[in-house]
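Next up: just one chain, as C-alpha coordinates, the form predicted alone.
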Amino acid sequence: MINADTRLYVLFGYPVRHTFSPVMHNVAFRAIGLNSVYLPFEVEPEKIGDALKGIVALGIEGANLTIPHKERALVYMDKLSPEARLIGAVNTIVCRNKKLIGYNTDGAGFVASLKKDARLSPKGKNIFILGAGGAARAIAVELAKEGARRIALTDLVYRRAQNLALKVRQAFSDCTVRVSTLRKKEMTRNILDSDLLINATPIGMNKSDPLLVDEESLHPGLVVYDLIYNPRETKLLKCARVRKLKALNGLGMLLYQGAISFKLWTGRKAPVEVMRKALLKQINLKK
(Lines of atoms letter the chains of each structure in order from A and count residues from 1; the text may use other names and numbers.)
(Lines give C-alpha, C1' and ligand atoms only; values in the text may rest on other atoms or scores of the structure.)
Protein backbone atom coordinates (compact mmCIF):
# COMPACT_ATOMS: atom_id res chain seq x y z
CA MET A 1 0.00 0.00 0.00
CA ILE A 2 1.40 3.38 -1.00
CA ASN A 3 1.54 5.88 1.85
CA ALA A 4 3.65 8.75 3.17
CA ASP A 5 6.46 6.32 4.03
CA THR A 6 6.70 4.79 0.54
CA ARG A 7 10.12 5.21 -1.03
CA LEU A 8 10.07 6.33 -4.66
CA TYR A 9 12.36 5.21 -7.48
CA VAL A 10 11.98 6.45 -11.04
CA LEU A 11 12.98 5.88 -14.64
CA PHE A 12 13.62 8.81 -16.98
CA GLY A 13 13.66 8.19 -20.73
CA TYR A 14 12.28 9.44 -24.04
CA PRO A 15 10.48 7.38 -25.17
CA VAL A 16 9.87 5.18 -22.15
CA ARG A 17 6.42 3.61 -22.60
CA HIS A 18 7.92 0.37 -23.93
CA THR A 19 9.90 -0.29 -20.73
CA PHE A 20 9.53 -3.41 -18.58
CA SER A 21 11.62 -2.01 -15.72
CA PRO A 22 8.65 -1.05 -13.47
CA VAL A 23 7.31 -4.61 -13.57
CA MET A 24 10.71 -6.00 -12.62
CA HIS A 25 11.46 -3.62 -9.75
CA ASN A 26 7.98 -3.44 -8.24
CA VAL A 27 7.71 -7.21 -7.98
CA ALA A 28 11.17 -7.24 -6.37
CA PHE A 29 10.14 -4.67 -3.76
CA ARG A 30 7.08 -6.74 -2.88
CA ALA A 31 9.04 -9.99 -2.78
CA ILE A 32 11.34 -8.79 0.00
CA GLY A 33 8.78 -6.63 1.80
CA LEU A 34 10.00 -3.13 0.96
CA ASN A 35 7.52 -0.24 1.01
CA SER A 36 8.79 1.16 -2.27
CA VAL A 37 7.50 1.90 -5.77
CA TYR A 38 9.17 2.37 -9.16
CA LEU A 39 7.59 4.65 -11.77
CA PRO A 40 8.56 5.59 -15.34
CA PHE A 41 8.51 9.21 -16.55
CA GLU A 42 8.82 10.32 -20.14
CA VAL A 43 11.24 13.25 -20.01
CA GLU A 44 12.10 15.27 -23.11
CA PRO A 45 15.86 15.69 -23.66
CA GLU A 46 15.86 19.44 -23.02
CA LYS A 47 14.12 18.90 -19.66
CA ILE A 48 16.40 16.26 -18.18
CA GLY A 49 18.22 18.82 -16.02
CA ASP A 50 14.94 19.88 -14.39
CA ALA A 51 13.94 16.24 -13.90
CA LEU A 52 17.24 15.39 -12.19
CA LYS A 53 16.96 18.40 -9.88
CA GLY A 54 13.49 17.13 -9.02
CA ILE A 55 14.98 13.93 -7.59
CA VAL A 56 16.43 15.91 -4.72
CA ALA A 57 13.47 18.27 -4.38
CA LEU A 58 10.94 15.43 -4.17
CA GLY A 59 13.01 13.14 -1.96
CA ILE A 60 13.26 10.41 -4.59
CA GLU A 61 15.65 7.67 -3.42
CA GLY A 62 17.06 6.63 -6.78
CA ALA A 63 16.63 6.58 -10.53
CA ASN A 64 17.43 4.81 -13.76
CA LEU A 65 18.18 6.63 -17.00
CA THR A 66 17.67 5.32 -20.50
CA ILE A 67 17.89 6.71 -24.05
CA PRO A 68 18.69 9.58 -24.61
CA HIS A 69 19.69 10.74 -21.12
CA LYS A 70 22.65 8.58 -20.09
CA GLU A 71 25.36 10.91 -21.36
CA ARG A 72 23.51 14.18 -20.82
CA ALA A 73 23.11 13.43 -17.11
CA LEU A 74 26.84 13.46 -16.34
CA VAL A 75 27.07 17.20 -15.72
CA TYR A 76 24.26 17.07 -13.15
CA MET A 77 25.90 14.47 -10.91
CA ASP A 78 27.59 15.47 -7.65
CA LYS A 79 29.73 12.34 -7.75
CA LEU A 80 30.49 9.60 -10.30
CA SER A 81 31.56 6.01 -9.80
CA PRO A 82 34.84 5.09 -11.54
CA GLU A 83 32.90 3.05 -14.12
CA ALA A 84 30.49 5.88 -14.95
CA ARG A 85 33.38 8.34 -15.27
CA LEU A 86 35.31 6.05 -17.62
CA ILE A 87 32.25 5.13 -19.68
CA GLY A 88 31.00 8.71 -19.87
CA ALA A 89 27.41 7.70 -19.20
CA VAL A 90 25.11 7.18 -16.20
CA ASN A 91 22.22 4.74 -16.05
CA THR A 92 21.69 4.52 -12.28
CA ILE A 93 21.47 7.31 -9.70
CA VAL A 94 21.48 7.04 -5.93
CA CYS A 95 20.31 10.11 -4.03
CA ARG A 96 22.15 10.26 -0.72
CA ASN A 97 22.25 13.25 1.63
CA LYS A 98 20.65 15.35 -1.14
CA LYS A 99 23.55 14.52 -3.49
CA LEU A 100 23.23 12.67 -6.79
CA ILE A 101 25.71 9.82 -7.22
CA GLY A 102 25.94 8.43 -10.75
CA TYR A 103 26.71 4.79 -11.56
CA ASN A 104 26.68 2.66 -14.67
CA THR A 105 25.41 -0.91 -14.30
CA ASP A 106 24.88 -1.59 -18.03
CA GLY A 107 28.25 -3.18 -18.75
CA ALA A 108 28.29 -5.41 -15.71
CA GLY A 109 24.67 -6.40 -16.38
CA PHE A 110 25.46 -7.29 -19.98
CA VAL A 111 28.48 -9.43 -19.08
CA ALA A 112 26.50 -11.22 -16.35
CA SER A 113 23.83 -12.08 -18.92
CA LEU A 114 26.43 -13.13 -21.49
CA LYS A 115 28.05 -15.53 -19.03
CA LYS A 116 24.87 -16.92 -17.49
CA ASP A 117 22.44 -16.91 -20.43
CA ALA A 118 24.77 -17.43 -23.41
CA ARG A 119 27.42 -19.44 -21.51
CA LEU A 120 30.03 -17.24 -23.15
CA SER A 121 33.01 -15.56 -21.48
CA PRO A 122 34.38 -12.47 -23.25
CA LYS A 123 37.96 -13.41 -22.41
CA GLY A 124 40.03 -13.88 -25.55
CA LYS A 125 37.06 -13.26 -27.85
CA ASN A 126 36.66 -11.06 -30.93
CA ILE A 127 33.58 -8.85 -30.69
CA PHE A 128 31.75 -6.54 -33.10
CA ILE A 129 29.47 -3.84 -31.67
CA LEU A 130 26.88 -1.96 -33.71
CA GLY A 131 26.52 1.48 -32.12
CA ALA A 132 28.69 3.66 -29.91
CA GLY A 133 26.16 5.37 -27.66
CA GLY A 134 25.72 5.11 -23.90
CA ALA A 135 24.96 1.36 -23.75
CA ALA A 136 27.73 0.53 -26.22
CA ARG A 137 30.20 2.57 -24.16
CA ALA A 138 29.40 0.61 -21.03
CA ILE A 139 29.55 -2.73 -22.79
CA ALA A 140 32.82 -2.02 -24.63
CA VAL A 141 34.53 -0.94 -21.42
CA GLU A 142 33.30 -3.99 -19.50
CA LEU A 143 34.23 -6.39 -22.30
CA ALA A 144 37.76 -4.97 -22.45
CA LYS A 145 37.97 -5.18 -18.66
CA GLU A 146 36.93 -8.85 -18.90
CA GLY A 147 39.78 -9.62 -21.32
CA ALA A 148 38.25 -9.40 -24.79
CA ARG A 149 40.97 -9.86 -27.42
CA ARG A 150 39.54 -7.52 -30.03
CA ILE A 151 36.60 -5.13 -30.19
CA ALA A 152 35.43 -3.60 -33.47
CA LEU A 153 32.97 -0.70 -33.41
CA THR A 154 30.77 1.09 -35.89
CA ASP A 155 28.26 3.90 -35.61
CA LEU A 156 26.23 6.14 -37.89
CA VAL A 157 28.28 8.97 -36.37
CA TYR A 158 31.79 7.76 -37.24
CA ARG A 159 33.52 10.18 -34.87
CA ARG A 160 31.52 8.81 -31.95
CA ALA A 161 32.86 5.33 -32.69
CA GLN A 162 36.39 6.75 -32.99
CA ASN A 163 36.10 8.48 -29.62
CA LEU A 164 34.88 5.31 -27.92
CA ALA A 165 37.66 3.27 -29.51
CA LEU A 166 40.26 5.74 -28.27
CA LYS A 167 38.84 5.67 -24.75
CA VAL A 168 38.91 1.86 -24.57
CA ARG A 169 42.44 1.67 -26.03
CA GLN A 170 43.73 4.17 -23.46
CA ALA A 171 42.17 2.31 -20.53
CA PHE A 172 42.91 -1.26 -21.68
CA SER A 173 46.12 -1.57 -23.69
CA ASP A 174 45.82 -5.38 -23.99
CA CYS A 175 42.60 -5.10 -26.01
CA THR A 176 42.83 -4.34 -29.73
CA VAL A 177 40.13 -1.84 -30.73
CA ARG A 178 39.27 -0.90 -34.30
CA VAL A 179 36.61 1.23 -35.97
CA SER A 180 34.61 0.02 -38.97
CA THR A 181 32.68 2.09 -41.46
CA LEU A 182 29.10 1.14 -42.30
CA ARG A 183 30.15 -0.18 -45.71
CA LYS A 184 28.74 -3.68 -46.15
CA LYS A 185 32.01 -5.37 -47.15
CA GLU A 186 33.95 -3.93 -44.22
CA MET A 187 31.24 -4.78 -41.69
CA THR A 188 30.92 -8.30 -43.09
CA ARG A 189 34.67 -8.86 -42.84
CA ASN A 190 34.66 -7.77 -39.19
CA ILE A 191 31.64 -9.92 -38.30
CA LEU A 192 33.11 -13.00 -40.00
CA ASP A 193 36.16 -12.52 -37.77
CA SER A 194 34.05 -12.23 -34.60
CA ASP A 195 32.78 -14.60 -31.94
CA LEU A 196 30.08 -12.21 -30.74
CA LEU A 197 27.89 -9.64 -32.54
CA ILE A 198 26.11 -7.03 -30.43
CA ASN A 199 23.41 -4.63 -31.59
CA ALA A 200 23.58 -1.63 -29.26
CA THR A 201 21.44 0.62 -31.45
CA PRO A 202 17.65 1.19 -31.28
CA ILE A 203 17.34 -0.08 -34.87
CA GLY A 204 15.08 -3.10 -34.72
CA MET A 205 12.46 -1.71 -32.35
CA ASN A 206 10.12 -1.02 -35.29
CA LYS A 207 8.94 -3.57 -37.87
CA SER A 208 9.98 -1.23 -40.67
CA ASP A 209 13.59 -1.00 -39.43
CA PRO A 210 16.19 -2.49 -41.80
CA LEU A 211 18.52 -5.39 -41.03
CA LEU A 212 21.83 -3.73 -40.24
CA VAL A 213 24.07 -6.59 -41.37
CA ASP A 214 24.39 -8.94 -44.32
CA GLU A 215 22.71 -12.26 -43.48
CA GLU A 216 25.68 -14.10 -44.97
CA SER A 217 27.94 -12.60 -42.29
CA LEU A 218 26.04 -14.54 -39.60
CA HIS A 219 28.46 -17.46 -39.64
CA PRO A 220 28.36 -20.75 -37.69
CA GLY A 221 29.59 -20.31 -34.12
CA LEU A 222 28.68 -16.62 -33.93
CA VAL A 223 26.68 -15.53 -30.87
CA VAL A 224 24.23 -12.70 -31.59
CA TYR A 225 23.05 -10.41 -28.80
CA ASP A 226 20.51 -7.66 -29.53
CA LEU A 227 20.05 -5.23 -26.63
CA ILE A 228 16.45 -4.63 -27.75
CA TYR A 229 13.97 -6.70 -25.71
CA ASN A 230 10.69 -5.19 -26.89
CA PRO A 231 9.90 -6.61 -29.42
CA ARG A 232 11.18 -9.94 -28.19
CA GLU A 233 12.54 -10.96 -31.60
CA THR A 234 14.05 -8.36 -33.92
CA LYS A 235 14.90 -9.00 -37.58
CA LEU A 236 18.51 -9.57 -36.53
CA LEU A 237 17.58 -12.23 -33.97
CA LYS A 238 15.14 -13.90 -36.33
CA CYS A 239 17.83 -14.18 -39.00
CA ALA A 240 20.32 -15.53 -36.46
CA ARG A 241 17.87 -18.20 -35.26
CA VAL A 242 16.99 -19.23 -38.81
CA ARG A 243 20.73 -19.87 -39.25
CA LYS A 244 20.65 -21.87 -35.98
CA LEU A 245 22.89 -19.46 -34.07
CA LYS A 246 22.74 -18.74 -30.36
CA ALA A 247 20.74 -15.50 -30.22
CA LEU A 248 19.68 -13.45 -27.20
CA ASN A 249 17.60 -10.34 -26.75
CA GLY A 250 18.23 -7.64 -24.14
CA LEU A 251 16.00 -9.08 -21.45
CA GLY A 252 18.94 -10.67 -19.64
CA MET A 253 20.93 -7.45 -19.63
CA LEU A 254 17.85 -5.58 -18.36
CA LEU A 255 17.48 -8.14 -15.57
CA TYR A 256 21.06 -8.15 -14.34
CA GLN A 257 21.74 -4.41 -14.65
CA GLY A 258 18.46 -3.92 -12.77
CA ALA A 259 19.56 -6.30 -10.03
CA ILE A 260 22.78 -4.31 -9.59
CA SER A 261 20.81 -1.04 -9.46
CA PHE A 262 18.45 -2.58 -6.89
CA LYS A 263 21.38 -3.45 -4.63
CA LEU A 264 22.83 0.07 -4.95
CA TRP A 265 19.50 1.64 -3.97
CA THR A 266 18.40 -0.65 -1.18
CA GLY A 267 21.51 -2.36 0.11
CA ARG A 268 19.62 -5.64 -0.34
CA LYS A 269 20.34 -8.51 -2.73
CA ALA A 270 17.84 -8.47 -5.57
CA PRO A 271 15.47 -11.47 -5.91
CA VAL A 272 16.72 -12.19 -9.44
CA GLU A 273 14.53 -15.20 -10.22
CA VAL A 274 11.38 -13.38 -9.09
CA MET A 275 12.36 -10.49 -11.36
CA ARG A 276 13.08 -12.83 -14.27
CA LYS A 277 9.66 -14.50 -14.00
CA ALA A 278 7.94 -11.11 -13.95
CA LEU A 279 9.83 -10.00 -17.06
CA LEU A 280 9.05 -13.20 -18.95
CA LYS A 281 5.37 -12.92 -18.04
CA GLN A 282 5.28 -9.32 -19.23
CA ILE A 283 7.03 -10.05 -22.51
CA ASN A 284 4.66 -12.94 -23.20
CA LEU A 285 1.73 -10.57 -22.73
CA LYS A 286 3.23 -8.35 -25.44
CA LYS A 287 3.28 -11.10 -28.07
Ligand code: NAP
Given for the second form:
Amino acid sequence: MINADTRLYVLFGYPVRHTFSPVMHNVAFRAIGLNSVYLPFEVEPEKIGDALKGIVALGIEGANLTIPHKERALVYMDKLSPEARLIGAVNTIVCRNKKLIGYNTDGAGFVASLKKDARLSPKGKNIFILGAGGAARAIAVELAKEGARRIALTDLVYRRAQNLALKVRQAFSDCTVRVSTLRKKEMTRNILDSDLLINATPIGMNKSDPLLVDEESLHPGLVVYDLIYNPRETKLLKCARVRKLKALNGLGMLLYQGAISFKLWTGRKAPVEVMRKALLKQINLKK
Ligand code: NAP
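Compare with the form predicted alone: the form predicted in complex with the named molecule:
Below is the whole assembly, all chains and molecules, this chain first.
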Protein backbone atom coordinates (compact mmCIF):
# COMPACT_ATOMS: atom_id res chain seq x y z
CA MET A 1 0.00 0.00 0.00
CA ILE A 2 1.39 3.44 -0.89
CA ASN A 3 1.64 5.62 2.25
CA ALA A 4 3.93 8.14 3.90
CA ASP A 5 6.62 5.48 4.39
CA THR A 6 6.77 4.46 0.73
CA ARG A 7 10.26 4.86 -0.73
CA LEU A 8 10.49 6.25 -4.23
CA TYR A 9 12.91 5.28 -7.02
CA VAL A 10 12.79 6.95 -10.42
CA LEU A 11 13.97 6.62 -13.99
CA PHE A 12 14.84 9.72 -16.03
CA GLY A 13 14.99 9.35 -19.81
CA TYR A 14 13.85 11.07 -22.99
CA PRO A 15 11.88 9.34 -24.38
CA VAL A 16 11.03 6.84 -21.68
CA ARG A 17 7.85 5.16 -22.89
CA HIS A 18 9.61 2.04 -24.17
CA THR A 19 11.17 1.20 -20.81
CA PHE A 20 10.85 -2.21 -19.12
CA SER A 21 12.59 -1.10 -15.91
CA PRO A 22 9.48 -0.14 -13.87
CA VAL A 23 7.95 -3.59 -14.35
CA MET A 24 11.18 -5.28 -13.32
CA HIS A 25 11.78 -3.18 -10.18
CA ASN A 26 8.20 -2.95 -8.95
CA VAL A 27 7.80 -6.71 -9.16
CA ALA A 28 11.08 -7.08 -7.24
CA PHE A 29 9.98 -4.70 -4.45
CA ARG A 30 6.73 -6.64 -4.10
CA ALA A 31 8.45 -10.02 -4.15
CA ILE A 32 10.60 -9.22 -1.13
CA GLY A 33 7.98 -7.11 0.65
CA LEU A 34 9.53 -3.66 0.38
CA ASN A 35 7.24 -0.63 0.61
CA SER A 36 8.83 1.01 -2.44
CA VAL A 37 7.80 2.11 -5.92
CA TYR A 38 9.69 2.84 -9.15
CA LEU A 39 8.37 5.45 -11.55
CA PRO A 40 9.59 6.61 -14.97
CA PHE A 41 9.77 10.33 -15.81
CA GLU A 42 10.27 11.84 -19.24
CA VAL A 43 12.85 14.57 -18.61
CA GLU A 44 13.93 16.88 -21.43
CA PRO A 45 17.70 16.95 -21.90
CA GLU A 46 18.09 20.56 -20.74
CA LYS A 47 16.06 19.84 -17.58
CA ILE A 48 18.20 16.99 -16.27
CA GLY A 49 20.01 19.25 -13.75
CA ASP A 50 16.68 20.36 -12.25
CA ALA A 51 15.42 16.77 -12.16
CA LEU A 52 18.57 15.58 -10.37
CA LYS A 53 18.30 18.38 -7.80
CA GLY A 54 14.70 17.23 -7.36
CA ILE A 55 15.96 13.83 -6.16
CA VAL A 56 17.58 15.50 -3.16
CA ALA A 57 14.74 17.98 -2.60
CA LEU A 58 12.04 15.29 -2.63
CA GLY A 59 13.93 12.67 -0.65
CA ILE A 60 13.94 10.18 -3.53
CA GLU A 61 16.09 7.17 -2.59
CA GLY A 62 17.60 6.34 -5.96
CA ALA A 63 17.38 6.65 -9.71
CA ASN A 64 18.23 5.14 -13.05
CA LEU A 65 19.25 7.26 -16.02
CA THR A 66 18.84 6.32 -19.63
CA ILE A 67 19.35 7.99 -23.02
CA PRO A 68 20.22 10.89 -23.28
CA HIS A 69 21.10 11.65 -19.65
CA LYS A 70 23.84 9.18 -18.74
CA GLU A 71 26.77 11.42 -19.70
CA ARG A 72 25.27 14.82 -18.85
CA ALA A 73 24.49 13.72 -15.30
CA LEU A 74 28.17 13.26 -14.36
CA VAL A 75 28.70 16.87 -13.34
CA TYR A 76 25.76 16.80 -10.94
CA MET A 77 27.10 13.89 -8.89
CA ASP A 78 28.68 14.50 -5.48
CA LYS A 79 30.63 11.27 -5.83
CA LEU A 80 31.30 8.79 -8.64
CA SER A 81 32.17 5.10 -8.58
CA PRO A 82 35.49 4.32 -10.32
CA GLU A 83 33.57 2.55 -13.14
CA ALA A 84 31.23 5.49 -13.75
CA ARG A 85 34.24 7.83 -13.85
CA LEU A 86 36.12 5.64 -16.31
CA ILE A 87 33.12 4.95 -18.54
CA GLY A 88 32.11 8.61 -18.39
CA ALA A 89 28.45 7.80 -17.77
CA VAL A 90 26.07 7.18 -14.89
CA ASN A 91 23.08 4.84 -15.10
CA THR A 92 22.36 4.44 -11.38
CA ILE A 93 22.19 7.01 -8.60
CA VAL A 94 21.99 6.40 -4.88
CA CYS A 95 20.90 9.38 -2.78
CA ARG A 96 22.41 9.20 0.69
CA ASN A 97 22.51 12.01 3.27
CA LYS A 98 21.35 14.42 0.55
CA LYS A 99 24.33 13.51 -1.65
CA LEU A 100 24.11 11.94 -5.10
CA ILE A 101 26.43 9.01 -5.73
CA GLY A 102 26.72 7.96 -9.39
CA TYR A 103 27.36 4.38 -10.52
CA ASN A 104 27.39 2.53 -13.81
CA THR A 105 25.98 -0.99 -13.61
CA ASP A 106 25.71 -1.65 -17.38
CA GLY A 107 29.12 -3.31 -17.77
CA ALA A 108 28.84 -5.33 -14.56
CA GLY A 109 25.31 -6.34 -15.59
CA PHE A 110 26.62 -7.57 -18.92
CA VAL A 111 29.41 -9.58 -17.31
CA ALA A 112 27.04 -11.07 -14.71
CA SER A 113 24.76 -12.21 -17.54
CA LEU A 114 27.72 -13.59 -19.47
CA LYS A 115 28.83 -15.64 -16.47
CA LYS A 116 25.38 -16.79 -15.38
CA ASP A 117 23.46 -17.12 -18.67
CA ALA A 118 26.31 -18.09 -21.03
CA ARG A 119 28.54 -19.72 -18.38
CA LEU A 120 31.47 -17.79 -19.82
CA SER A 121 34.07 -15.89 -17.83
CA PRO A 122 35.85 -13.09 -19.70
CA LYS A 123 39.18 -13.92 -18.04
CA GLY A 124 41.80 -14.73 -20.67
CA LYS A 125 39.30 -14.46 -23.54
CA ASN A 126 39.54 -12.75 -26.92
CA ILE A 127 36.52 -10.57 -27.56
CA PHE A 128 35.19 -8.69 -30.57
CA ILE A 129 32.78 -5.77 -30.01
CA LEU A 130 30.69 -4.25 -32.79
CA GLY A 131 30.02 -0.60 -31.92
CA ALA A 132 31.89 1.76 -29.60
CA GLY A 133 28.98 3.82 -28.23
CA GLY A 134 27.65 4.09 -24.68
CA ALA A 135 26.93 0.42 -24.04
CA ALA A 136 30.18 -0.75 -25.64
CA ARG A 137 32.13 1.67 -23.43
CA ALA A 138 30.63 0.21 -20.25
CA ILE A 139 31.13 -3.35 -21.46
CA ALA A 140 34.70 -2.92 -22.70
CA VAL A 141 35.80 -1.38 -19.39
CA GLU A 142 34.22 -4.20 -17.37
CA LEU A 143 35.59 -6.95 -19.63
CA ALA A 144 39.10 -5.52 -19.33
CA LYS A 145 38.67 -5.21 -15.56
CA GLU A 146 37.63 -8.88 -15.47
CA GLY A 147 40.85 -9.92 -17.21
CA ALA A 148 39.93 -10.24 -20.89
CA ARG A 149 43.08 -11.03 -22.87
CA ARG A 150 42.23 -9.08 -26.02
CA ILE A 151 39.40 -6.80 -27.05
CA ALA A 152 38.92 -5.77 -30.69
CA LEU A 153 36.60 -2.85 -31.37
CA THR A 154 34.94 -1.44 -34.43
CA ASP A 155 32.48 1.39 -35.10
CA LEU A 156 30.98 3.37 -37.98
CA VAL A 157 33.09 6.23 -36.67
CA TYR A 158 36.64 4.82 -36.57
CA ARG A 159 37.80 7.62 -34.25
CA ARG A 160 35.17 6.61 -31.68
CA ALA A 161 36.55 3.08 -31.58
CA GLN A 162 40.10 4.49 -31.33
CA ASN A 163 39.14 6.71 -28.38
CA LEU A 164 37.57 3.82 -26.52
CA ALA A 165 40.58 1.62 -27.24
CA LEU A 166 42.89 4.29 -25.84
CA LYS A 167 40.83 4.65 -22.69
CA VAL A 168 40.76 0.90 -22.01
CA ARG A 169 44.46 0.49 -22.80
CA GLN A 170 45.40 3.30 -20.41
CA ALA A 171 43.33 1.87 -17.56
CA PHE A 172 44.13 -1.83 -18.08
CA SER A 173 47.63 -2.37 -19.41
CA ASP A 174 47.29 -6.20 -19.32
CA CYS A 175 44.51 -6.15 -21.90
CA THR A 176 45.44 -5.85 -25.57
CA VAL A 177 42.99 -3.55 -27.34
CA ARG A 178 42.77 -3.44 -31.13
CA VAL A 179 40.69 -1.36 -33.48
CA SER A 180 39.30 -3.01 -36.61
CA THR A 181 37.94 -1.29 -39.68
CA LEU A 182 34.49 -2.35 -40.90
CA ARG A 183 35.99 -4.26 -43.84
CA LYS A 184 34.47 -7.75 -43.70
CA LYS A 185 37.83 -9.42 -44.30
CA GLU A 186 39.46 -7.68 -41.37
CA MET A 187 36.46 -8.24 -39.12
CA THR A 188 36.35 -11.93 -40.06
CA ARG A 189 40.03 -12.34 -39.22
CA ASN A 190 39.43 -10.81 -35.79
CA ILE A 191 36.25 -12.77 -35.10
CA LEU A 192 37.84 -16.09 -36.10
CA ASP A 193 40.40 -15.35 -33.40
CA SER A 194 37.70 -14.57 -30.77
CA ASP A 195 35.82 -16.50 -28.11
CA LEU A 196 33.02 -13.95 -27.83
CA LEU A 197 31.29 -11.67 -30.34
CA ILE A 198 29.18 -8.81 -28.98
CA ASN A 199 26.80 -6.65 -30.99
CA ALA A 200 26.65 -3.26 -29.25
CA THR A 201 25.10 -1.42 -32.20
CA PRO A 202 21.38 -0.90 -32.80
CA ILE A 203 21.72 -2.85 -36.08
CA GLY A 204 19.37 -5.82 -35.83
CA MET A 205 16.41 -4.04 -34.26
CA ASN A 206 14.66 -3.85 -37.65
CA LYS A 207 13.89 -6.87 -39.80
CA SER A 208 15.50 -5.19 -42.82
CA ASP A 209 18.82 -4.56 -41.00
CA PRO A 210 21.86 -6.22 -42.57
CA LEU A 211 24.03 -8.85 -40.93
CA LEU A 212 27.13 -6.91 -39.90
CA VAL A 213 29.48 -9.88 -39.99
CA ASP A 214 30.32 -12.55 -42.50
CA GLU A 215 28.42 -15.76 -41.64
CA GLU A 216 31.62 -17.71 -42.16
CA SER A 217 33.17 -15.90 -39.21
CA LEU A 218 30.66 -17.57 -36.85
CA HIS A 219 32.96 -20.45 -36.01
CA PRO A 220 32.45 -23.41 -33.63
CA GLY A 221 32.95 -22.43 -30.00
CA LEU A 222 32.14 -18.75 -30.53
CA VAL A 223 29.62 -17.26 -28.08
CA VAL A 224 27.43 -14.56 -29.66
CA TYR A 225 25.83 -11.92 -27.46
CA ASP A 226 23.52 -9.31 -28.99
CA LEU A 227 22.63 -6.45 -26.64
CA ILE A 228 19.29 -6.09 -28.43
CA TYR A 229 16.42 -7.83 -26.62
CA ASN A 230 13.49 -6.66 -28.73
CA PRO A 231 13.21 -8.54 -31.09
CA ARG A 232 14.28 -11.46 -28.97
CA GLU A 233 16.17 -13.02 -31.88
CA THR A 234 18.03 -10.74 -34.27
CA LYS A 235 19.38 -11.90 -37.63
CA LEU A 236 22.80 -12.31 -36.00
CA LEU A 237 21.43 -14.50 -33.22
CA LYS A 238 19.46 -16.58 -35.68
CA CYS A 239 22.58 -17.25 -37.77
CA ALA A 240 24.46 -18.18 -34.61
CA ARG A 241 21.67 -20.52 -33.47
CA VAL A 242 21.50 -22.22 -36.88
CA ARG A 243 25.23 -22.85 -36.55
CA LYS A 244 24.57 -24.34 -33.10
CA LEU A 245 26.49 -21.60 -31.28
CA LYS A 246 25.60 -20.27 -27.86
CA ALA A 247 23.55 -17.17 -28.69
CA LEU A 248 22.14 -14.70 -26.15
CA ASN A 249 20.05 -11.58 -26.43
CA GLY A 250 20.31 -8.47 -24.22
CA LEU A 251 17.61 -9.43 -21.76
CA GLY A 252 20.17 -10.83 -19.33
CA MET A 253 22.18 -7.59 -19.37
CA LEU A 254 19.03 -5.55 -18.75
CA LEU A 255 18.12 -7.88 -15.90
CA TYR A 256 21.48 -7.94 -14.15
CA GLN A 257 22.22 -4.22 -14.48
CA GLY A 258 18.84 -3.75 -12.79
CA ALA A 259 19.64 -6.35 -10.15
CA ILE A 260 22.91 -4.58 -9.31
CA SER A 261 21.10 -1.21 -9.06
CA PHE A 262 18.49 -2.84 -6.81
CA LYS A 263 21.21 -4.10 -4.45
CA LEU A 264 22.89 -0.66 -4.37
CA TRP A 265 19.58 1.00 -3.48
CA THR A 266 18.13 -1.45 -1.00
CA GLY A 267 21.09 -3.45 0.28
CA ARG A 268 19.02 -6.56 -0.54
CA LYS A 269 19.76 -9.29 -3.07
CA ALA A 270 17.49 -8.80 -6.06
CA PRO A 271 14.99 -11.59 -6.81
CA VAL A 272 16.39 -12.07 -10.32
CA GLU A 273 14.16 -14.93 -11.45
CA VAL A 274 11.00 -13.00 -10.54
CA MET A 275 12.40 -10.01 -12.41
CA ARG A 276 13.35 -12.12 -15.44
CA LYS A 277 9.84 -13.57 -15.65
CA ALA A 278 8.29 -10.10 -15.49
CA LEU A 279 10.62 -8.83 -18.23
CA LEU A 280 9.86 -11.77 -20.52
CA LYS A 281 6.12 -11.24 -20.04
CA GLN A 282 6.44 -7.54 -20.83
CA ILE A 283 8.52 -8.18 -23.96
CA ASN A 284 6.00 -10.72 -25.22
CA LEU A 285 3.21 -8.18 -24.69
CA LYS A 286 5.07 -5.59 -26.78
CA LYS A 287 5.67 -7.95 -29.71
P1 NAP B 1 25.01 4.22 -29.09
O2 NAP B 1 25.66 4.98 -27.99
O3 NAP B 1 24.28 4.93 -30.15
O4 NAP B 1 26.15 3.29 -29.73
C5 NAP B 1 25.97 2.50 -30.88
C6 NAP B 1 27.22 2.65 -31.69
O7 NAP B 1 27.18 1.73 -32.79
C8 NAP B 1 27.37 4.05 -32.29
O9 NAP B 1 28.70 4.48 -32.13
C10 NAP B 1 26.99 3.82 -33.74
O11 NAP B 1 27.54 4.77 -34.63
C12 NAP B 1 27.57 2.45 -33.96
N13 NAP B 1 27.08 1.81 -35.15
C14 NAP B 1 25.87 1.95 -35.77
N15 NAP B 1 25.80 1.19 -36.85
C16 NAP B 1 26.98 0.53 -36.95
C17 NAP B 1 27.52 -0.38 -37.89
N18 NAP B 1 26.83 -0.77 -38.95
N19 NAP B 1 28.76 -0.85 -37.69
C20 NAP B 1 29.49 -0.44 -36.63
N21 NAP B 1 29.04 0.45 -35.72
C22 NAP B 1 27.80 0.92 -35.87
O23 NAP B 1 23.99 3.15 -28.47
P24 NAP B 1 24.15 2.32 -27.12
O25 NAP B 1 23.44 3.01 -26.03
O26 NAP B 1 25.56 1.94 -26.96
O27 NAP B 1 23.26 1.04 -27.48
C28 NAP B 1 23.68 0.10 -28.47
C29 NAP B 1 22.68 -1.04 -28.55
O30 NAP B 1 22.68 -1.75 -27.30
C31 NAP B 1 21.24 -0.60 -28.76
O32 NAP B 1 20.59 -1.53 -29.57
C33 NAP B 1 20.65 -0.61 -27.37
O34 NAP B 1 19.25 -0.80 -27.37
C35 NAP B 1 21.38 -1.80 -26.77
N36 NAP B 1 21.51 -1.72 -25.31
C37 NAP B 1 21.05 -2.79 -24.59
C38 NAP B 1 21.18 -2.78 -23.22
C39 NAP B 1 20.69 -3.96 -22.44
O40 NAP B 1 20.54 -3.85 -21.20
N41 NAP B 1 20.44 -5.09 -23.06
C42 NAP B 1 21.78 -1.68 -22.58
C43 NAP B 1 22.24 -0.62 -23.35
C44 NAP B 1 22.10 -0.65 -24.73
P45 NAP B 1 26.62 6.06 -35.06
O46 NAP B 1 26.27 6.75 -33.77
O47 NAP B 1 27.51 6.83 -35.93
O48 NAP B 1 25.40 5.47 -35.73
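Computed from a predicted model, the values in this text were never measured in an experiment. Residue numbers count along the first chain shown, from 1.
Comparing the chain between these two forms, the rigid parts pivot at a hinge, and of the candidates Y256, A161, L196, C175 the one placed there is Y256. When the larger rigid part is held fixed by C-alpha fitting, the smaller one turns through 16 degrees between these two forms.
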